[in-house]
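Read the single chain below, which is given as structure tokens and is the form predicted on its own.
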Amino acid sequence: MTATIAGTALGPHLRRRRDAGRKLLAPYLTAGVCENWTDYLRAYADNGADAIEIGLPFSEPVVDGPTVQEASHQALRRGANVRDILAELRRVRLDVPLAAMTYYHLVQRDGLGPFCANLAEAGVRGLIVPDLPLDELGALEHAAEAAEVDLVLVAAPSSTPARLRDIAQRSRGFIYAVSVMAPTGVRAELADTAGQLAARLKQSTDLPVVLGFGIATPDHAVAGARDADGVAVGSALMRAILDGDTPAQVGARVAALRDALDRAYP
């Protein structure tokens, strides 16, 4: 019989930290990218992450840029799959919540209910599916709610005011705000649209708003968190892992992001 772990509930955890005055930090990791990938999860948690996004590798990651695509393909070449990834996560104990980020094809393949239940059984309490249109969300909303998994919705700078209000009402856990209409990836400057979108969302909801896409450096994190409740960092960390940084080295990068946020927003 498989051991069931509860994991840390996503929404309440982030609200508590946000309401205590802390800017949120959510680093991303492509599951299965290397043999010791769960060691990076521990490094993230030990160095100031408030939640961790876990990318479930997919062969056609259309919203991801070249770095996360490379990580996803490397994981698939190693034979990574959802079943084995969740089995590894069942053996990991972390004091921060986990949120899976993947594509709808993987979610629906074995059924929405079983997919969400398997996430919860592995201790994953959030789910982000960026390629699922808002208008087609209903069945997954019900499946996620039944499994006590927060379905996190994605807001983009192009979203109309009405669409942002709908996202704010239906998202759970937090809202993932996309800083720019482009694939994920490291950019030299944070787009002007980032702060504008975060400010618009916060007029419509009390949910934490976490800004992602293009945030790579401590300066980016500080700038992104000015109008948002926190930031997600993906490609910059994955580039370091793909280039051979150890968990300790990547943990130091996360610690630098944490330190910059804490210094800027004491």
Given for the second form:
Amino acid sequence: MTATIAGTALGPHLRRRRDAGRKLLAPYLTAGVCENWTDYLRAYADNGADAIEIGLPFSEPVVDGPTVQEASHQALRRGANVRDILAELRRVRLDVPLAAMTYYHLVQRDGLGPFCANLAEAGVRGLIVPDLPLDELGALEHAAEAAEVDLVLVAAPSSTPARLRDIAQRSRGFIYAVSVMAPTGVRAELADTAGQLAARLKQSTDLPVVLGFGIATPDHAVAGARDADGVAVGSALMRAILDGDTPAQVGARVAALRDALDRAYP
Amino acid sequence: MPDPGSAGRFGEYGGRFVPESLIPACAEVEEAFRQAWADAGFRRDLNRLLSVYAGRPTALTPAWRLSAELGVTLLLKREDLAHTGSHKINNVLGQALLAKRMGRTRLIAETGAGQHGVATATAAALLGLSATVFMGEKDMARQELNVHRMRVLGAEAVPVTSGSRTLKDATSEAMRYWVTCVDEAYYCLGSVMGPHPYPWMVREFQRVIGDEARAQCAAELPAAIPDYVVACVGGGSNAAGTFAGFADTKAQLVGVEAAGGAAIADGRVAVMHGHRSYAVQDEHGQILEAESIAAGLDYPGVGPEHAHLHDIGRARYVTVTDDEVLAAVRRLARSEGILPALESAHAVAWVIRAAEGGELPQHATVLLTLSGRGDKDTATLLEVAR
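What does the same protein look like in the form predicted together with the partner chain, given that the last one was the form predicted on its own?
To see the whole picture, the full complex is given below, headed by that same chain.
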């Protein structure tokens, strides 16, 4: 592997790629889901990921649909925990930046400052906390900034215009736009709300806007990236991993998503 | 016990820790509740339903024989006599009226023992709303009767198969489902927990227990105020409602948790299901499954106001074991002819232990909220008897 760039902030990396005309692809992996989980990170990186979202499993994943719930519970049954996951990540060298996705309970448990510092020390330079809305950001915003971790905020189809403005202003790295009013999970069609939200966000910020939730296929990715700067893909990949796909097989799925984006947006 | 303000804080607890998708819905519920609670017409409608439908005021029954045995004066606030058999109906009638006022057509709820589910199904039927109730598969098996009651009342009872298949997972699933239908559905939360304004709103809907009990104690007791006010605590809604009536007195407030799921006695600060409070967790912060013979008390967390009352020393929280609870059920049943819910029997068990162990002074006066009746638990009692 090449030397890690995970130690540099997400924002400049994604912005550079976006500005070069590339649609961003951010695949998700539940850390600890199987013994060789870090091999999947390499497969993601080698097949066209621009950033990788790493789920730190929590027992009460209230934002997640059945597939990511199953992945989280499988990881926890295997004994996965934040300390060991970060220790494993320290040994991984990738050429894409990493962002952790987890719930606020795990973030605040041992203190916000230590949590963010531990992330940064493991090379994770982004943090997404889906159950921590704008109103409760408070101290985490400062702790993340002090540790040079980009605190990525989530925007929803139900967000008011005023909240979208605040989210755009306070988010770092990129903005995670939730495509649909639903938990994470594979859906047959991409919701109409997806493009609308991405377009609204793009009007008020120059931060990259990455659309997630319900993006499963290359067609979804292409449709989602029309109004957004890129897409996040989670449950579809996790389903494959839970069903036994190897890193090479999952890497091929990521490559197909990459290829579709590159063809549609040359 | 004040208004927790726009941030919904009880000291450092409470708040609104939900996905961005749900923020507008929570804000809308808060605004609607503030307006309704300040509206004499809404209060009149609710009070009328509580009176002519739910059977309020509920009785304050002296536990004559048990009091004599224990050497204390024990008064039982009889929420078991409320319609549907528990205090849950107070809160649900309030929230269902609020949902109607907000133009919602559906109620979503979670339930552990099934009492909140039955109350929600009941209020939905009464007010012409539909109801979807999430219940852990494990709880469904041990509370089959309540599941059937919900369905007869016209509610959809949805089994939750994730995680520990109990109340905590049903709560997560109800919140996930709420995201998908916020425009037409109202989340009718069953206890003093969840994102602001739920912990406060549910306490306000349950404070009728404490307010009534205070007036009844004034008529019953020479000192007007009992020395102790005792209630069981899972999420803690019957306790919060009872304590609210006595917060400004010198009465000692005692919350009784299940030893196998004692959020305050054994827990640490947690952010779960929309609020910050205490919850039982492992060394890595993962929330543990709670164990209790009472399905309504095996929730690993507790409402944020209880965490605050504990921190400031205004209330204290104790635990009792399943064995003590079973003994308390038999004792109350045989001495007073009242079969309490296993949840409520936690409070009875502590009073028996404290009186017999000398912790309660002779002639102490004790108000105990009997939050529900034990009919729903007969299958569990039968199993234990075998």
